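Only one chain is shown below, in C-alpha cells, and it's the form predicted alone.
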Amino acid sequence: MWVTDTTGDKPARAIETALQKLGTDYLDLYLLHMPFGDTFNAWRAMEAAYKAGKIRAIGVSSFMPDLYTNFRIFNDVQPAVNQMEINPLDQQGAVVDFYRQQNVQPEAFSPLAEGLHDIFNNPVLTKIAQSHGKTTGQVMLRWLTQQGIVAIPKSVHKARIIENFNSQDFDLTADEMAAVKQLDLGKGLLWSPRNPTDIESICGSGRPDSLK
C-alpha cells in the first residue's frame, strides 16, 4: 500500500483494487510500503481485511525498531513482517536482530544492493562465487537466507530469474559468512527513513529518485 493510499477509505479500496488486478479473492501477503502518510489508519483496514481473510498476513517496511514499537503497542494484529533494504554492504544486523526477537520476519527488499559499488565484481564475493560454482548474485541471495532472511530480488530476464532460483542448492562456509558480514557500510545506499528529504520526496512529489 503506497503512502497516497493510506487516508480516509482509500486503504481498503486500495486492497480491493489489488484483490481485482490480481484476480483473486485473497492475497498471502500485504505491505504498508512505506512507514510514512496515516499508517494506522491504513493498518486498521489491512486488519479488518485480515480478519475477513481477504489476506493471509500483513506487514510493514521500512519501520525501525522505536517506529515500529510504537506501532505494535497501539495496534491489535502484529506486522508478520517488516521489509528492509539489506543486502552485503547495507546488512543491518542490529535492527534484523531485534525484529527475529519481536517474531517479525526480516525481508530484504534490494538484496543486490542494485549493483552499487561494483558489488558484482567484490573480490571477496568472486572468490567465494568461484568456489562453489556460482555467481556473485547467487552468493548474495545464499548468504541472506542462510540467515533466515527472506530475499526479493527483482527481475525482468528470465535467466537472471533462473539464476536467482538457483542459489539454494549450496551453504556458504562459516568463514565465508564472516567473510561477507566484513562488508558492510553501515549505511542505507537508496534511501533513509529517517532523512527528511526523502521522506518529504515520497511524502510530497511521489518516489524518490532511487525508487523510481
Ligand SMILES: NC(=O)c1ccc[n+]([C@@H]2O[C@H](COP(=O)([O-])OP(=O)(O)OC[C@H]3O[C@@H](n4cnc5c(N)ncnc54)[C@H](OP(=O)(O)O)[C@@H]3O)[C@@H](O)[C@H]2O)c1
Contents of the next structure:
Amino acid sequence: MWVTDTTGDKPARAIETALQKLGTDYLDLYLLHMPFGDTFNAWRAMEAAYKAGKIRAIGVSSFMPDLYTNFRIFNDVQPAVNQMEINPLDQQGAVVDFYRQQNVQPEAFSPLAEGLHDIFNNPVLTKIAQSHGKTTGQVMLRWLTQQGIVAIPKSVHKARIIENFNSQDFDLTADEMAAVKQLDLGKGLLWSPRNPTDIESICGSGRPDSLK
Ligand SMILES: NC(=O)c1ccc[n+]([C@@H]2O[C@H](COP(=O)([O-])OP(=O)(O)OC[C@H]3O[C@@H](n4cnc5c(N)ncnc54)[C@H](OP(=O)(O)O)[C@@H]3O)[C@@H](O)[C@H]2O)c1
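Mind giving me the form predicted together with the ligand, seeing as the form predicted alone was just shown?
So here's everything in the complex, that chain up top.
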C-alpha cells in the first residue's frame, strides 16, 4: 500500500483496486510500502481484509524495531513480514535478529544492492562464486536465504531471472559466510527510514489535502 493510500477511506479502496488489477479474489501477502503516512489507519483496513479472507497475510516494510514495537502493541494482527533493504553491503544483522525473535519473516528488498558499488564484481563474492561455479548474484541470493531471509531480486532480463532462481542449490561454507559479513557498510545504500530529509522526500508529494 502506497503512502498516498494510507489516509481516510483510501486503504480499503487500495486493497480492492489491487484485487481487481490482479484479477483475483484474494492476495497471499499485502504490505505497507513504508513506515510513513497514516499507517494505523491503513493497518485497520488491512486487518479487516485479512479477517475477511481477502488477504492471507499482511506485513510492513522498512519498520525499525522501535517503531515496530509501538505498532505491534497497538494493533490486533501482528505483521507476518517486514520487507527491508538487506544485502551484503547493508546487512542489518541486529534488526534481522530482532524480527526473527518476533516471529516476523525478514524479506530483503534490493538483495543485489541494485548493483551499486560495483557489487557484481566484488572480489570476495567473485572468489566464492568461482569456487561453487556460480555467479556473484547467485552468491548474494543464497547468502540471504541460507540465513532464512526471503529475497526478491528484480531483473527485466529473462536470463537473469532464471539465473536468480537457480541460486538455491548450493551452500556457502561457514568461512564464506564470515567473509561476506566483512562487506557490511552498516548503512542503507539508498535511503534511511530514520533520515528526516528522506522521509520528507518520500512523503512530500503524498500529503493528504488537509495537511498541505
Ligand atoms: N519496500 C521498498 O521500499 C522497496 C524498495 C526498493 C525495492 N523494493 C523491491 O525489491 C525488488 C528488488 O529490489 P531492487 O530492484 O531495488 O534491487 P536489486 O534486485 O538488488 O537489483 C536490481 C538490479 O540488479 C540487476 N540484476 C538483477 N539480477 C541480476 C543478475 N543476475 N546479474 C546482474 N545484474 C542483475 C537489475 O538489472 P536488470 O533489470 O537490467 O537485469 C537491476 O539493475 C524490487 O522489484 C521491489 O519490488 C522494495
